[in-house]
Amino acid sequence: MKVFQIGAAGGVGRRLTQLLTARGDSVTGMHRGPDQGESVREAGGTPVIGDLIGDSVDDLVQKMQGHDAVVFSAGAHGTGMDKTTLIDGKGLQKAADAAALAGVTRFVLVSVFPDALRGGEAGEGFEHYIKVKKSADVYLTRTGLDWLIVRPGTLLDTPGSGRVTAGQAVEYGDVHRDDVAAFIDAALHEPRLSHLIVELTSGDTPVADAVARLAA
């Protein structure tokens, strides 16, 4: 499989290049900034610039050309509302438009759990976030893209277990960035998970089991 990650210097693209690659699957990683290339060539992709903001539609139908799939896990990361709702917003739909028209059916967005830091001092920026992700969801599921929304709980950086909770509605909790790059290999290969959002956090089922059971 062709894979073409969108945001494959972050935390989970880096571990998912390292486990695409590892399983024989080819792996073109864009990222912003011109230092991040080598993060991601490390990872065993092939580095390609890109700017969600800054590229066209037609600009990012080039690069995606010749692929299979497309990850998007890409974010502003705090930088300031206006860049949340370019990135993480009108950059998905960029992407999304673009991965049909480059005919490139497969489609898996990292999204964001909707409970997450419900309660606490999340701030205005964080608000703006969560809805800015949740337009961003309806837009891609109103595609005619073969999508899949992966919803994970708040990202820790700790090394995973391998095992996950995953459903269509789980209870909010953590989990680790190694095991949702885990989850989206395997769902990546796994054609009858299409359609479908999926909560994730830390858990007790083995990731492979997860994802047979949501394809079952």
Ligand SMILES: NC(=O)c1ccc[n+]([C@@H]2O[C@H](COP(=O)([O-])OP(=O)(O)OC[C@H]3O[C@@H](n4cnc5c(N)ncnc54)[C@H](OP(=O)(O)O)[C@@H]3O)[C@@H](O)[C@H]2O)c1
Second form
Amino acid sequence: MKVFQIGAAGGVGRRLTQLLTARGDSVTGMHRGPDQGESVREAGGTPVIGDLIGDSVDDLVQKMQGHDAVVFSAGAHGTGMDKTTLIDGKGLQKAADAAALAGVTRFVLVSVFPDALRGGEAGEGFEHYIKVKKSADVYLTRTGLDWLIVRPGTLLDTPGSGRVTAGQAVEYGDVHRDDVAAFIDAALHEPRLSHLIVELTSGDTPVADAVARLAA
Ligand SMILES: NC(=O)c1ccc[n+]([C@@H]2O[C@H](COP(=O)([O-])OP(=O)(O)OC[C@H]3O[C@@H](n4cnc5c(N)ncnc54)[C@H](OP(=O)(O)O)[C@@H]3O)[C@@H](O)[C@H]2O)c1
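Now that we've seen the form predicted alone, could you pull up the form predicted in complex with this ligand?
Below is the whole assembly, all chains and molecules, this chain first.
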């Protein structure tokens, strides 16, 4: 499979590139900073510079053409509400429109639990982020793409266990970036995981079994 990753130099993106290329997929890793190309290459991908804010839909179409799938794990990462709107919101819309125009129908979006950090500790910027991510989910579900939305819990950098809880509605919790990447790697190669929103936390089920259960 030829996979186009947006956000390839990020925490989930780098881990996913490693898994995909280890199984023999070819990955084009879109990154924004010129200095991030080396990290994409080290993970096994072919770097391509791109910016969800500066690039037009046509620019993205050119980059995506010839791929079999897009994985979107980019994010503004708390750099401001305007950036959240432009990257997590409008950026996702541009990427989905570009994928459709490029004929790349399989599209996996890394989203977020709508109930993340409930209970008063979230500030205005976080509330905005949650709203923008939800609207991005809505946008993607209304496209004609072969979409899959993965909503991970709070991401952890510590080593994953390879075990998760995954379902259409699960209780909110943490999840290791390693395990998010492992889930997407497996889910991307399971065509029955389509037109589905999956919530994902750490758990007891091996990733392959979790994907097989959802597919069944
Ligand atoms: N943090 C959490 O607990 C949490 C929980 C649930 C879901 N999520 C979601 O999980 C996803 C992946 O998380 P992560 O840990 O991999 O995030 P990350 O490490 O911040 O990676 C995001 C990547 O997106 C890139 N990016 C930002 N703006 C861009 C633009 N305009 N054009 C192209 N690329 C751009 C970043 O590049 P730069 O280095 O240039 O900024 C970065 O490499 C995000 O969508 C996030 O919303 C996060």
